[in-house]
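Consider the single chain below, provided in C-alpha cells and representing the form predicted on its own.
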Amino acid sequence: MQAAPETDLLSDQQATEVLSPGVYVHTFGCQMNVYDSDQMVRSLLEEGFEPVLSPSEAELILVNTCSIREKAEQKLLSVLGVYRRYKEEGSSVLICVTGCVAQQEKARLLKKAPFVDLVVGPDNVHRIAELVRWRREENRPVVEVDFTRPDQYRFAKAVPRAGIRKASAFVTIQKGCDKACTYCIVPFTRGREVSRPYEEVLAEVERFVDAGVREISLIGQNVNCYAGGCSFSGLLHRVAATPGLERLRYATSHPSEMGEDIFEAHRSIDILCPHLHLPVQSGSDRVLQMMRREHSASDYLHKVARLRESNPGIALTTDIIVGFPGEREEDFDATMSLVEQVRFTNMFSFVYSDRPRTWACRHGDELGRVDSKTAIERLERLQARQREISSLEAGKWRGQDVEVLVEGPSKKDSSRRQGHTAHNWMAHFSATDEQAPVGAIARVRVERTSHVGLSGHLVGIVSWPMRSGDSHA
C-alpha cells in the first residue's frame, strides 16, 4: 500500500504523535498504520497506562513502522536512536518497534537494535496489551511476526476514545494484498488479503457517526478487492445510507480493479467524494510490464476518462516511481506525457528502492539500474512539473466559496482553522474554535491558492456538528 491518500498522511513517511494512558506512539507510513496505532491505544487503554505528553515521561514508547520505501528503515533506526537515550538515563521504558519493518525485519532488528523490547508484526496489534505484559512478566524479549491464516483472521473492533471529538475516521475493510507488483514489500509484510465481513464495517461506521464523525475513509492495502459479504460497490452503497454521514471516501485502489460498478458508485453516491487516490507508478507500458501491474497506460487514461464521465470535476492524485530498474529516458518521458494528460491534483513521487525478496530486488542489475544522479534528476523534473499543475488546478477555486470539514486549528497558526474540502483540497481560513468548532462544514471564500492548498476567510456554518446520538435519534 502507498502512502495514505489524504492530505498531510500522502507524505512519504508521516510520524503521526498519538498520546495514550502510559504510552507515546510515533507512528510512520500509510493510513493503515495510522488505523493500527489507534488500535494500540484502545487496547492499551484497558492496562491503565497512564497519559504521556512525550516520549521521556512514557512507560511505553511504541514505533509503528512502515517499510514501502528504505529511507523508512533509516528513519525507524534514527528514531530509536532517540528514544534509546531514555533507556541509557535509568528509565524502565519499554521500546516496541510494530508495522512492517517489524514483520520484514523479524529477529534481526534485536540484532541492529538490541535495546528494542518487542518487535511484533500488523498481524499481531490487536494483541499489544497481551504482549506488553508479557514482556514485563518474562523479562525478556518478545518477537511475534507470524501471519494469521486467513480464514482465522479477526479485525479489530474499534470504538470512539471518550472525549475526542474527531471530523474523520478511518474504517479498515481489507487488508493484505494478492497482487504481485515486482517492486512491492507490502505482500511480505502484510500477507494474504482478508476482507472483514459487511456487517461489521457498518457497525463500525455507526459508532464513529454516532460519535459526531462527519467523513469516513474506508481503507485497505486494495480495496477493490473487497469480498465481505458484498462486492466493493455494494459497500459503498450501503455505508453511504449510513444515517448521519457526511462524506464518504476510500483507499487504496488498483486501476486493473476499477470497474462499471464504481463508476456508477462515483456518479449516483451524493456523498462520495469527488477525489480518488488511483497509483499508476509509471506512465511507461514497458516499465509498467516490468513493474507487473496489470494494467497498460491506455488503460489507466480510460479508467481516468470514465471516472470523470461518472463525476465530472473529479479530483485525482496518484504515486509514481521514477528510475525503476531498467527505465530508459523515454520511459521518463512517457510518465511526464500521461502527467499531462491527467492533470493530478497532487502527486507522491519517489525514485526507486530496493525491497527485501522483491522481483525488481532480485533482478535489478540484469535489468539496467538507473544511476542516482539520473533518478533524482528525473524526480526533480518531475516534481518541478507537478507542483506547477498543482498550483494551477488550485488556483481555479481563487474567489469561490468551498464546503470545508473543520478539523481544528492551523498547525501553521492557531489562530486559524483548517479542514479539507470534499475534493481534498487542504484549506485554512481565519475563525475561532467558537465560529468553526471540530467537525463544523464551513462554508470558505477562497481568497489565496498555492500548490498545496487554498487560504480565506469564514462565510458561514453550513452545518454544526452532530452531538453524540444525534445520528440515531
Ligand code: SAH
Second form
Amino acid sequence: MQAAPETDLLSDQQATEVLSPGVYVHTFGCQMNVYDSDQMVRSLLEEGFEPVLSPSEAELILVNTCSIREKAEQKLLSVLGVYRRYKEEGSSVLICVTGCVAQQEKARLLKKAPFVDLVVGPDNVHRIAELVRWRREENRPVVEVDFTRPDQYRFAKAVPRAGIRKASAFVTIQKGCDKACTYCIVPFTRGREVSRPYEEVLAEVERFVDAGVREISLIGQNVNCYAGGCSFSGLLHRVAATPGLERLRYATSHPSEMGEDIFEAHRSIDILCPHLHLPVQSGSDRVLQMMRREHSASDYLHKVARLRESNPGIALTTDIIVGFPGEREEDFDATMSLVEQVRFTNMFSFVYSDRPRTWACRHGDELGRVDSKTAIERLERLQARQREISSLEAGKWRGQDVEVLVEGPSKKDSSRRQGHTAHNWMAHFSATDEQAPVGAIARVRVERTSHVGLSGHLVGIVSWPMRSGDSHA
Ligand code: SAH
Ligand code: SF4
Ligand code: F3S
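Beyond the form predicted on its own, can we have the form predicted in complex with S-adenosyl-L-homocysteine?
Then the entire complex follows, led off by the chain already shown.
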C-alpha cells in the first residue's frame, strides 16, 4: 500500500481537529453533580468530544440539574430558554438534561421543553456517550431514568485530567440516601443508598494524589452510614494513610449518625481537617420531629460538645431551613438560640420549599403553612445574626499565620491568590503564581477578615506541590 503524501496526512489531522464536536456543561446543585459532570465530560472526551467554553460553540449541551428547591428547578427552565434559541437559529446542537430534575420530571420534561433531546437520570450519567450516540442514530428523544438495582450499581471511575493541576478533588464514596427527611427530594431523585467498595475509594484517592492533588473530600449525602466493606471511621483511617495526602475532608454528615468512632477520628487523624459541615435544619424539637430528622436539639448540642472535646477549635458549618410548615415564632426562636450556642463559622440557610412527592408537601396544609413574608423575615433575621457571628469568628484569625492550600488566582483580583485554610475559611493573599503555585501550602499572615473570609500576605511556603516524576515513597 502506498503511503499517503505528507500534506494529505496533515490535512486529515486538521480535519479531525475541526470535526471534534464541542461539549458544554452547565452544572447546578451539589458536589455530587460536580462529580457527575466531570465523569460525563471524561467519557465524552473518550468519544472524541472537546470541551468548549461557550454554549454557542457546542454541538452537545449538558445541563446537569438540581431540584432541591423550586428555585433551582425554575433556573433550569430559564437556561433552557436560552439554549433553545441556538436551535431556533438553525444550530443542530443536542440539548441534554441530566441530574435530579431529569429524574424527577422524566418524560414530562419533554412536554415542558419539547426541544430537549435527552433526559438522563443520575444513575445513567455514566452511559452518556452511548446515549448521545443512540440519540443521533435513532433521531428521536431519549429518556433514560431507570434506577440501577443497588446490588448492580457500579461507580464511575474518576481519572485526573492530564495537564490540569488541581489542589483538591472530590471522591464519591456513596450514592443515594436512605434517610427520609420529610422535606427532601433527594431520596426520590438519587434512589437507594449504595456505598462504594473501599478498595475503589482508595485507588481513586491514590490516582488523584499521584496527579498532584493534596486535598481529598469524600462525598455522599449521608456519609456516616457508609458501608463499603468497613465503617465510615474505618474508611477515614484508611484514606488518611495514603502517602502524599495532606488534607482530608468529608460531607455530608447526618447528626444522628455521628458516633464516638468519628469523634475519635477527629482526635487521632492529623490530616483530617478541623472543620465539619453538620446540618441541623432547626433548633426546635417540634420542627425536627416533623422533619423526621432523628435527632433533637440537645442531641445535636451534645454531639457538638463531644466533637469539640475531641478536637478543640474545630469549625462547624450547617444548613438551616426556616418556614417549615407548622413552624411557630417560638420554634424559630429555638433555632436562633441554637445558632447562638454553637457559633457556626458559616451557614447555608433556606426558606422551606415544597417538593413534589415529599411528606411535608402532602401534609403542609394540615401542619399550617408559614406565609412567605414571615418566612423571608425569619431568614433575614437568621442570616443577619449569622453574618455577625461569622465576622467575629473570622476576626479571631486576625494577626495570626494560617496555612492555605493554594487553589489558583483570586476570583476577585487576579494579581492575588486564593485557597482555603484547614478550618475551611476562604483566604486571599498577595503573591504571584511562581511564589504560590496551585497545590502549594502557603503560610499567610492574616491582616483583614470579614464574615466571608480572611485576607493577608504571603509569609512563606510550608510545602511545594509535587513535580511530575516525584515519588511519595
Ligand atoms: N444530605 C445533606 C444535604 C442535602 S441538601 C443533608 O442531609 O444534610 C442540602 C440542604 O438543602 C439541606 O441540608 C437542607 O437544608 C436544604 N433543603 C433540602 N430540601 C429542602 C427544601 N425542600 N426546602 C428548603 N431547603 C431544603
Ligand atoms: Fe435529604 Fe435528609 Fe437524605 Fe440529607 S439526609 S439527602 S436532607 S433525606
Ligand atoms: Fe440538588 Fe440533586 Fe444534589 S437535588 S442538591 S443535585 S442530590
